[in-house]
Structures are given as structure tokens and as C-alpha cells.
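Listed next as C-alpha cells is one chain, alone, in the form predicted on its own.
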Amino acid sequence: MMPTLTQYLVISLLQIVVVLGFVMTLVPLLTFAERKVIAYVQVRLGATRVAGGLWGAQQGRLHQSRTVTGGLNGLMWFLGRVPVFSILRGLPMFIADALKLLTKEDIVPASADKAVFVLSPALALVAAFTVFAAISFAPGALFVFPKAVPFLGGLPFNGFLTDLNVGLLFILGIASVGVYGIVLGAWASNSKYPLLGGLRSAAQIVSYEVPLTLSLLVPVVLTGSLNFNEMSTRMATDVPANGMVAIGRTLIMFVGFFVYTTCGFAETNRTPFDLAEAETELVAGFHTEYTGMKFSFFFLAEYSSMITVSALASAFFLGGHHLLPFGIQGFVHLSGWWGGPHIIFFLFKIFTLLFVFLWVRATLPRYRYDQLMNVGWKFLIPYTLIMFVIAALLRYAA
């Protein structure tokens, strides 16, 4: 059943709402998860026992129950006695930060370029959200609207917004615009520390764009396509007839995953490549002069970019919508439900990589700036060039 233009527009709008809702829900939860992961790794009590037995019980439950946060803290502490619900300890801190960002005074420095200062966070956020238009969370329809549903009955609800033939090119092009939001915001602040952070970020992103793009050219060469769904499926399930080529294909995907993920950390300004936000050197970096919701826009863009990096790594190296990574799915023929593409496999891989982002921040120290550049130009770029040549030889041999 082919939808009419109006039905197509309505379904597209619903899909946009679902995708943005997913991202806007996941990003705040990531900030909460980041505090919890770092707290458990580094034994920090704040995010695991905030205002619970260490504060509320000692101050008296009568006083505690008179405040909204006090009552919430008491509930969290009570639920924390159950092992499964202990993860909820620290939730009031997360809620308080969200309320603070919504209510904090929106300040624009007197000497700032006001128009650019205001537009920069929006530019970074829009670029980070727009890339999801070409990311496929499921290769086909998630479900079909029941016949009883008025106007949309019998029509499919797809797991992607658009199925572009040049989907990867669209993602890389739009994602690269995000650096302008950081650089312009740093420049518009008219302050030396944000400017230094912005220049660092620009040099860092430009440097790591090269190996990141080259690492993604490996699946492009191996599949001969730029379509997200086609690339993901072929990287997961195709098995060349030549056995040596098949083994080489799996090995290069394994190496390419680590190269791409390393570049992804730098692209998103995450530890150990967070030189643009180095608090000990730059106060807080490029967003020093931003407050309130403008400040939060930069962080929404950063966490959204983490989701994008995780989605691309999952799609082109970890098997995408299929269960097994690095093309192993083509060698192992799984039967039944496990053998098909599912959104659950894709989301699980994304969440696992997001946990790795948080884990790395809790364990690795920050690079020096010269070390950051050395890794990019002296190691990653030569590695990706070699990988690209090997991928071309494998494609030719197959």
C-alpha cells in the first residue's frame, strides 16, 4: 500500500518526533550515567549516596520531608537498599542540575558579538541532531499501523528517516559543520580562554577528520556503496568466495574499528582528547562565557555526537543490525530470530560503546596537546592510508 503525500508527511513527522525524542531522552540519561560510572570507578560518594543516609538520616527525617529534594533523596535512599534500585542513588543531583540549567540567568558578555554568540550553540546542536536523518536504526519497517488506526492504518513505520544513496557522505558533511559552532562561540565570547579552547578544538577536529574519514572509506571500498543500510548489511553478512580475502576483510574491520573509535573520541572532544575543555588550563574552554540553556546546548551537541559516533561504529564495524561483529555473521549461520537484523542488536551495541566513552573518561588521563597532534598525524593517518590500500586490494582480489 503506497501512502499518499499527506500520509507520507504525517508518518515522516512521527518518525522525526520518535528519533529526536530518543536522542533527547538518551542525552540527559547519559549525563546521569556518566556520573554514576565515574563514581563507581573512582569511588566517589557524591553520585552514589548524595543526601541519603550520609545527610538525610543524620539531619532528621522530619526536616528532610519538608523539602521536595529532601523527600526525593529519602525515597532514593530507601530504594537503594534493594540492589537493583541502588543505581537510583544520585538521581536528585541530576534533577537539580537540569532545573539549574533551565532557570539560570542567561548572560551575554557586554563585549561579545551578540548575534554570533547566540547562534553558535544552536548551530552546534542543529548539526549534531541533523545527522540522525540518515542513520538507520532498523533496516526495514519497525511495525505496521493496525487497520483500526484512522488515516495511517496498514502503513509501515520505518526504522529510519531517509534511505539516502549517499547517506554516509551526508552524515560526514553535516557533522563537520559542528566545529563552526564551537569556533564561532569561542570567538564571539571575546575572551582569551574560550578563544584558545576554540582554536584547539578546530585544530583537533580538522586533524582527526582525516583519519576518521579514511577509516570509514574502508567499508565504502569493501561494499561499493554509500547507502547506510546497504553498507551495514553487506559489512555484516557478505563473505567473499576467496577464503584469504574473507579473513583479511575481517581483520581489517577489526583494526578499523579501533582506529575509528580513537578518532571518534577526538571528534567529540572526549577524554583523553578533551583539550578544548581542559579546566586546569582554560578554566572551562570554549564555553566559559556561556550560561543556562546556551551552555547546555553545547553539551547536548557533544553527547549527541557520541551517539552518532557509536551508531557509525556499530553499523560499519560491529555488525550493525545483526548480532555478530566484524563480518563474522557471514561465517556463522545463525537460525531463527538470532540470524536476522533487529533494532535491539543495534541499540545494544550503541549503548555498549557509550559506556566505553564513560569508562575511558574515568580511567585515562588527558593527553598533552603535542601528544594529541602526534597521535593524529604521525600514527592514525598513516595507519588509515595503509588500511585504505589493503581494502582496495581485497576488493580487487574478491
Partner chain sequence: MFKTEEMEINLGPQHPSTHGVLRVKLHLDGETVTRCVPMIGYLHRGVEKICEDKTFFQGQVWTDRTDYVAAISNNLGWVEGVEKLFGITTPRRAHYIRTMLTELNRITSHLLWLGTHALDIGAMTVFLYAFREREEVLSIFEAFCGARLTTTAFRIGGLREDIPPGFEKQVRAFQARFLDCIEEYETLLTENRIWKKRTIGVAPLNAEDAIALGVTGPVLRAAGSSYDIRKAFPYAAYAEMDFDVPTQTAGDTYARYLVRLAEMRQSHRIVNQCLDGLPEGPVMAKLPKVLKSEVNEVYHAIEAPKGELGYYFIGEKGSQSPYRMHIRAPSFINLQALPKMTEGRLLADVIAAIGTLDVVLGEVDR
Given for the second form:
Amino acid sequence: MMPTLTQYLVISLLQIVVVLGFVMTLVPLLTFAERKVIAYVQVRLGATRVAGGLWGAQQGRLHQSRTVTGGLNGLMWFLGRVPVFSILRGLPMFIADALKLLTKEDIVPASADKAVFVLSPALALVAAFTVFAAISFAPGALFVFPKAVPFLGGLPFNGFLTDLNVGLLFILGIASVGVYGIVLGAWASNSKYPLLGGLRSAAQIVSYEVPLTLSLLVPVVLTGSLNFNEMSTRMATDVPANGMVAIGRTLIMFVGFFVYTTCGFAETNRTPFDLAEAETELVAGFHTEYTGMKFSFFFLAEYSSMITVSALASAFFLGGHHLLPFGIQGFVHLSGWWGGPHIIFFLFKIFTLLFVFLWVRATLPRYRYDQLMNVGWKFLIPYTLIMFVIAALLRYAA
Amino acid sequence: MFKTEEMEINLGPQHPSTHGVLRVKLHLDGETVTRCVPMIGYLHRGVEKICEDKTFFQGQVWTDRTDYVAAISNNLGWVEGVEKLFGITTPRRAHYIRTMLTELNRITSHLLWLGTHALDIGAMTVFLYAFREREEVLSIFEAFCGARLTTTAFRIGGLREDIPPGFEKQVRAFQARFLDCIEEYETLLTENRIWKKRTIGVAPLNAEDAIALGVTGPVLRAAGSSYDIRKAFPYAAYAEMDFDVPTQTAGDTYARYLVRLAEMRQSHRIVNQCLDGLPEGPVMAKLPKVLKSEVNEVYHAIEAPKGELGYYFIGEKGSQSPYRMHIRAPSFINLQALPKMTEGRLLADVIAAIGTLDVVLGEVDR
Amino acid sequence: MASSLLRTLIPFDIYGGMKLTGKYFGKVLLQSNRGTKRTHIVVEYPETPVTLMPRYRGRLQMIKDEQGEIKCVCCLACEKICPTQVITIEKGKKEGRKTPYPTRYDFEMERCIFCEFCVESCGFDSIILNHQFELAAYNREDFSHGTEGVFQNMYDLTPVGHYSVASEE
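Could I have the structure of this protein in the form predicted in complex with its partner chain, to go alongside the form predicted on its own above?
Let us now look at the entire complex, which starts with that chain.
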């Protein structure tokens, strides 16, 4: 049954709300997870104080538990005793963080270029969020509205916003607009440290765009498509022509995954490539002069591009909506529920990759500016070019 | 229409990685440093002048507050300098306990350096691991003298009190696991390719320049010279200790890192020897009721964690306080090597250089 | 040559570091925050009391003997030895007491550096540094301690809870 235009628009709107809502909740949760994961790695506890701390149930006694906050405190204090789940202790922190950013005084430096200063965080944020239009969280319909639902009954609710046939191109194009937000914001601040941070960031993102795109060309060549859904499904489940091609495919996806993730770290300004905001060198880099909501726009942009990078990596290299990574599903046949595409698999892979982002941040030192360029131009670009040639050969052999 | 000029940028006095209130004026051509001028004095309290008004006994509390991460080393320099001035002989047991605490203090100082230096370069976890061990040593200080940082640990002529009960067990518990902890730091850093890239060949200082600039301590030893006052002019109980002076020849940040890690291992060795060979006896010498100095002058240098820490006293006839006191602060003199190490290099190397020099601003400004 | 190339391509060094940090993450995750066996090093201070060593140097306190009398005999040793001159003593007499009695014993805590020289110099064991470390206050007067007048707080602990959250309850 084809939806009418109005029905189509309503469903699209609902989908946009769901996807944006998902991203907007995931980002604050990710900041909370970052604090907790890094704290646990560093044998600390991290944020435990918002509830379950200072004014909470003291000495283990659940007093004040009749009020809502008292009950929350009691719950959080209790969580501290449970292994594994104790990581959720202090969870209301992410709300407190958001509230703090919202209520902070919004300072615009006197000598800043006001219009650009205000616009650039928005530019970064819009670029980072628009990307999700082309990312498919589930290949088909997530669910079908039951007949009982008025107006929308019987229509499918898809796991993606659009099924662009140039989806990958769209993602890469929009994502690279984000760097303008950073550069313009740094320039408009009219301050020295942001300027240095902005210059670093511009050079870094522009030069890492090349190996990033080259490494994504591998799945493009192997599948012969730019459509997100088709690429991810075919990368996961294509049955190779013979054994050699199958091994070659798996190997190149395995290597390609690491190369792509490395470039992704650089592209999202994360450790070990977080030069643009290297706090020990440039105070806070490009967003030194930003406060309050404007700062949090940059923050949201960075974290949601982390989600984008993880989504692309898991879609094209880790098997996407299917269970097994690196194209293994093509020659290992899983039956029943485990064999099918599910949003759960996809989300699980995204969350695992996000955890790796945080884990790496806790472990590694940071490259120097010129060394970063060396790694990009002298190491990653030749590497990805070779991969590209091998991928083309595999395609030819298949 | 277009012109190019060098950018002048102030690194500090409020900057995340200048370790206090150091201000470095940098001239940048792009990211290359063309001129680097350390500017000091933001923490000047006039310790040398204050000590002229205080008795020799009281003056020790100000040494806690110069290099505040190595307070026990400073205390040792002060009390030994004063003992030299008055010709007091300290009991052997006191010497051993002093040596042990000073070496533990060297460990805490190097741990703080390791943590902050790694944090400057971006490895944030080493900081917390280093502080975990540092806390344990600070508890040992607390058990011995009641304070963790501003220790005022020793007295002229010996120690105030003998070691408390349970102290040896506490130290041995720390000693038992400390070598494994150093292994952990090494796992995170020594072989790491990013760490190597950030430190090998960065901020080099050869032995000739280092000696010309008066640089001492691990920075000098990393350049190839094996000058260590503990060996050259033994004080406290170091003459009876068996330890090596670790040296490297490269003179870069990585060499200094290796030297300091090796020094922590040597300190660990010395502490073990002190515990094993701790002699019996009193910890305090018989002192005259009031210390009165004749007119004479004394320079006493010890090997503080940062380098040669010297106390220079001129006594005044009949007075209980020094006529003039001067501290040869290793941080202050090592900091003067910063322009030599960084000019012509990148901004990120300045951060690594400040970290690797291990300056404490309380000692630089005094 | 081949092995060095292999080491460049496959990051064993980074793997070692990741393994260590991952090990600690797993350890802390699998233990409870407040169990008896724990890897993390956090002391949740206001709820969990801090253990201090017996020799800890806290605030200056005067102690009384069994009869409730101040032991101080105004020898002024502590006043003389104090490097920052925070102790002021006025010598006086009290009826029924042979030894001198301090009519005024002022201790200005805001300048005290907690070196314990005063306790060391005291020949009559009349002062100690107690184990109190929650010494923050809102008013300058709260730092002035004395024996007479408004500030009769040299004999007791500073009322904990006036300053510290540990007292809530």
C-alpha cells in the first residue's frame, strides 16, 4: 500500500524525531560514559555525587526515601554495592551536565566577529546531525503500524530516514562541512589559542579526509554501490565466488576496519589525534572562548560525529545489521533469528566502538602536529591506496 | 596588502601545563618557536630574607615550602647544612632513617613528575596510577612525622622521634609492590610508539651545554655526565649504600624519562638497604641549649630529586640566625635551559620540555 | 627488518597498554564500589571516615589535667619557638594555684603552619596538635582560638559540623 503524501510526511517527521531523539539522548549519555569509563580505567569512581553521594543515604541507611530525590539517592547509593551495575551510580549526572551548560552565562568576547561567532557552532552541529539522514539503523521496516492506528495503520516505520542511492557520498560531503564550523569559530574568537587550534584542526581534518574516503572506497568497489543499505547488506552477506576471494575479502575488511577507525579518530578530533583541543598545549583549542550553549553545540557535534564514525565502521566493516563481522556471514550460514538483520546487532556494534573510543582516550598519549601529518600522508594514504588496488583486484576476480 | 609577523603568545601564568605559575613568552612563526623567554617571580615570597630573621631551628619550615613536592629532601639539606655549620655529629641511626625518607621522597617527586609529564603529552592514565603509589608514600610520611607535604621531618642533630611502631611493615608493603607499579608505567609508555615519537629527539640538551648552563640532576645525567652528589660528595648514609647512578647519552626527553625511571628503581634499592641495615641507637645528638654561630660560612649541597640543592649559610657571631642564607635551587637553574632546548622547535615541544625539566615553581621563585 | 616492519604495521606496543587499562577497567567494573575487596582508590570522604596516622598534626589544643586545671605554666617556650608567631600568652595568677596561669592564650589558626614545634618545646605536655583537619570556616573570627572571653575554644575540638558536612545527622 503506497502512503499518500501527507502520510509520508507524517511518518518522516516521526522518524526524524525518533532518530534525533536517539542521538540527542545518546550524546549526554556518552559524556557520562566517558567520565565513568575513564575513571574506572584510572582506578577511580568518576561521577557519583549527583545522587547517591553527599546528601544521599548516609552510611548505607536509606533515610529521606519518601521523597523522589531521596528515593533516587537511596537507589544510587544502593547501586554502589552491586558489581557491574555500580557503573550506573551517579547517572543523573548527565542531566546535571546538560542543565549546567544551558544555564551558564553566554559570553561573546568584545572583539569577536559576532555573527560568525554565533553561527559557527550551529554550522558544526547542523553538519554533524544532518549526516544521520543517510544512516540506516535497520535495513527494512522497523515495525508496521497496526491497523488500529488511525491514519497511519498498515504503513511501515522504517529504520532509516532516506534510502539515498548516493548515501555514502552524502555522508562524506556533509560531514566535511563540519570543519568550517570549527575553523570559523576559531577565527571569529579573535584570540590566539583558538586560532592555533583552528589552524591545526583545519589542516588535520582536511588531510585525514583523504585516507578516510579512500578506505571507504574499498566497500564501494567491492559492492559497486553507494547506497548505504545495499552496501552494508552486501558487505556482510555477499557469497564470494571462491575460497581465495572469500579470504581476501575478509582480510581486506579486517585491515580496512582498523585503517578506517584510525582515520575516524583523527576526523573526530579524538585522542590520540585531539590536537585541535589539546588542553595541555592550547588551553582548550578552538573553543577556548566559547561558553554555555555555544560550547555545548561544539560538544554535541564532536560526540555525534563519533557516533557517525562508529556507525559507518560497523555498517561497512563489522557486518552492519548482521551478526558476524568482516563478511564472515557470507560463508558461515546462520539460521533463524541469529541469521537475520536486526537493529540490535547494529546498535551493539556502535556501542562497542564508542567504548573503544573512550578506552583509547584513556590509554594513549597524543601525537604532535607534524607527526600527525606524517602519519596521515606518509603512512595512511599509501596504505589505503594499496588496499584500494587490492579491493579492485578482488572485484575483478569475483 | 599582506604582511607576515611573528605571533607573540603567553604560555601561562595560568595555563594547564606550566606546572604552577610559570609564564613563558613565546614568539611563534606558525607553530615554530623562534624565541622563548621564561618569566618567573609569580610565587616569590622572599624565603631567603625571611630565614635571616628566624633561628636555625625555625628556618626549616620554610624549606618545606620551596620545593613542596620534595620537602624531605629540602629538610635534609637544611639540617645537614646547619649541622655542618656548628660541627654537630648526628647518630648513625638518624642518618639511616633520613636516607630512607629522602629516597622515598625522591620516589614521590619522580612519580609526580611522571604523572604530570605524561599528562602534558596526553597520556592521562599514568597520572592516576602514579598518584596511587604517591599517596601510599605520603601516608608513610604522615606516619613518620604527621604531615604529608609540608613535613618538617628532621631536627638539627637528628630526628625528633624514632620511627613509629608498624612503620617498617608499612614501608615494606610499599616496597614489595612498587617495582610492579614501575612495570605498569613502562607498559603504558616506554614502548608506546606515540610516546617515543613525542619524546625521542625532543628538547635535546648535550652535556657540554648542560654543564655550561649549570644544569644538574637527571637532566644532566641523561646527557651522559654521571655527576651525582650522592656519589661525588656522600652525605647522610649514602657512603654506606650500594647503588648505581643511571645515565643515558642521548640527552633528549626520552633519555630523561628513562633516567628518572631508573632512579626510582635505585631509590627502591636504597630504601631496602636502609631497612635491612638499620642500626640501633639514639636518633638525636646531644645539643647545646642554644645554638650560637661563630662567624663562618658553609655550603652544603645534596642531590635533590631535581638536581643539586645547595644551602649556603653565613653565620653571625653570637646570633641564633644566619646572617645570610642562600638556596641554590635546582629548578631555578634548570629552567634557564628552556630557551636552549626549545628555540626552533614546535609549540608542543615546549610543553614536553617544561614537563621534562621537572620544575617546581615554589622553588624557582622561592 | 621484516620484524621491525611487522612491528610498525601491527601495533603490539599499543596493544600492551590497552590490555593494562582494560584489565583495570574490568577489575573495577566487576567489583562493587563499596565492597571490602576493591581495586579503586577512592575514599568517599564525607560518608566514609578518613583514617589518620597517630602522629597526624592537626589543630593546636590545650589539655587539662585530672582536676580540670590547665597544665600550662606560661614558660613562653611555644610562643618563642613558633616560626609564624601565632601564639600570644599573657602571664597571670589564679587563686589557689602556685604556678603561673595564662590569663590569655591566643592561637591564630589562619597563620599556623602546623609544624608542631610548639608541642615539641613544651616541657609540661600542656598542648597537643589534635587530629582535627576540617578547619575551614566562613568567618575570620572562627580561626581565632583562645582561653578567655568569646573564644573559649582552646580546650575542645572545634565544633565539627559547624564547618563540615560530615556532621549532618
